[in-house]
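Just the one chain here, the form predicted on its own, laid out as structure tokens.
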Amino acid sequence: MKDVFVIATNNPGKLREISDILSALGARAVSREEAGISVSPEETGSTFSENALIKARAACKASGLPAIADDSGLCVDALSGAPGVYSARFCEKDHALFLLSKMKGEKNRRAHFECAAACVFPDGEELVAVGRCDGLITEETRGTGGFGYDPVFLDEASGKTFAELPEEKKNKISHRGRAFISLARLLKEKRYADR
């Protein structure tokens, strides 16, 4: 029988991505609904790793299954790392346009996306992997794909914003993709070695 992991997210894209990773390890992902739980703990952490662990611990406790969760955001050098862990709550309107208004006239456009992916097991074991993607904040929005800050985050290697990149390409280079690839490696080493 396959090991089952509950994925603490409402995002169907994330659920698919993590399902693919777990499937390659011979495990199966289920949504919170499939696991029969409904938890939304307050994210009180000061880092992405702390918030990811808060969500994974709550889902693990409620379901009795190993749980995976992530937390991510944009860190802008000129804004002293803001919006950081408050990326989703930085403003109530269009995140990209609000950020551009904050960056008006700013010469330092360096920024990075960061994601922490956490897995918590019922026996108390916890794994955390972090992924990062460096880039620049553009002067204006570009592209129609993605969400949030994607239209203003420039991937220097491709010369395109995340909103201009095809989803498959973005997922390969993104902070989230890197974090989950690293988490898969940790899971394989820690839990699936010699099986």
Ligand code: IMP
Contents of the next structure:
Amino acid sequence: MKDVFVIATNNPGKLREISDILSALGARAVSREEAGISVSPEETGSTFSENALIKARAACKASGLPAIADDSGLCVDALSGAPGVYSARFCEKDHALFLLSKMKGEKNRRAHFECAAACVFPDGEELVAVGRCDGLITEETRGTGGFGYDPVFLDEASGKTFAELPEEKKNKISHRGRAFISLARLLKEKRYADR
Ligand code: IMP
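Condition change, the form predicted on its own to the form predicted in complex with the named molecule:
Below: every chain and molecule of the assembly, starting with the one above.
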């Protein structure tokens, strides 16, 4: 029988991406709903890795299945790494516009997205992989795709913001794509090496 992993996310896009990665390993993903998980833990960590582990541990405990979770955010050099782990809680309305207002007149526009992907097994084994994507904060919003800070995050290689890139292209170069590719590599090495 295939190994089953519960994916601790409410985001259907993330569930799809992780399902594809797991099926390439011969494993299967189920949603929080399918695993009967209704509560979400408080994200009290001070790093992306800590928060990803908090979510994966809670889902593993609630379901009795191996669990995968991620945590991500934007770190801006001129703001000493903020909003970082507070990216989702930075402001109540439009994150991109709020960031632009904080960056008004600022010359140093360097920033990076970071993502930690964690997997926790019922036997206590824990794996964490991190992905990073560097770029610049634009002076104004550009593009209509994506979400969150995408309209103000410029990928220097393509000259486009994440909101201007097709989803498939963004997923290939994004912090999240990179973290999950690394996690898949760790899973393959550590758990699937002899299969
Ligand atoms: P979470 O890890 O999915 O909870 O994301 C935390 C927050 O970071 C999101 O609410 C967004 O504001 C921001 N964020 C994370 N990844 C991205 C991305 O790929 N594009 C834009 N914003 C992102």
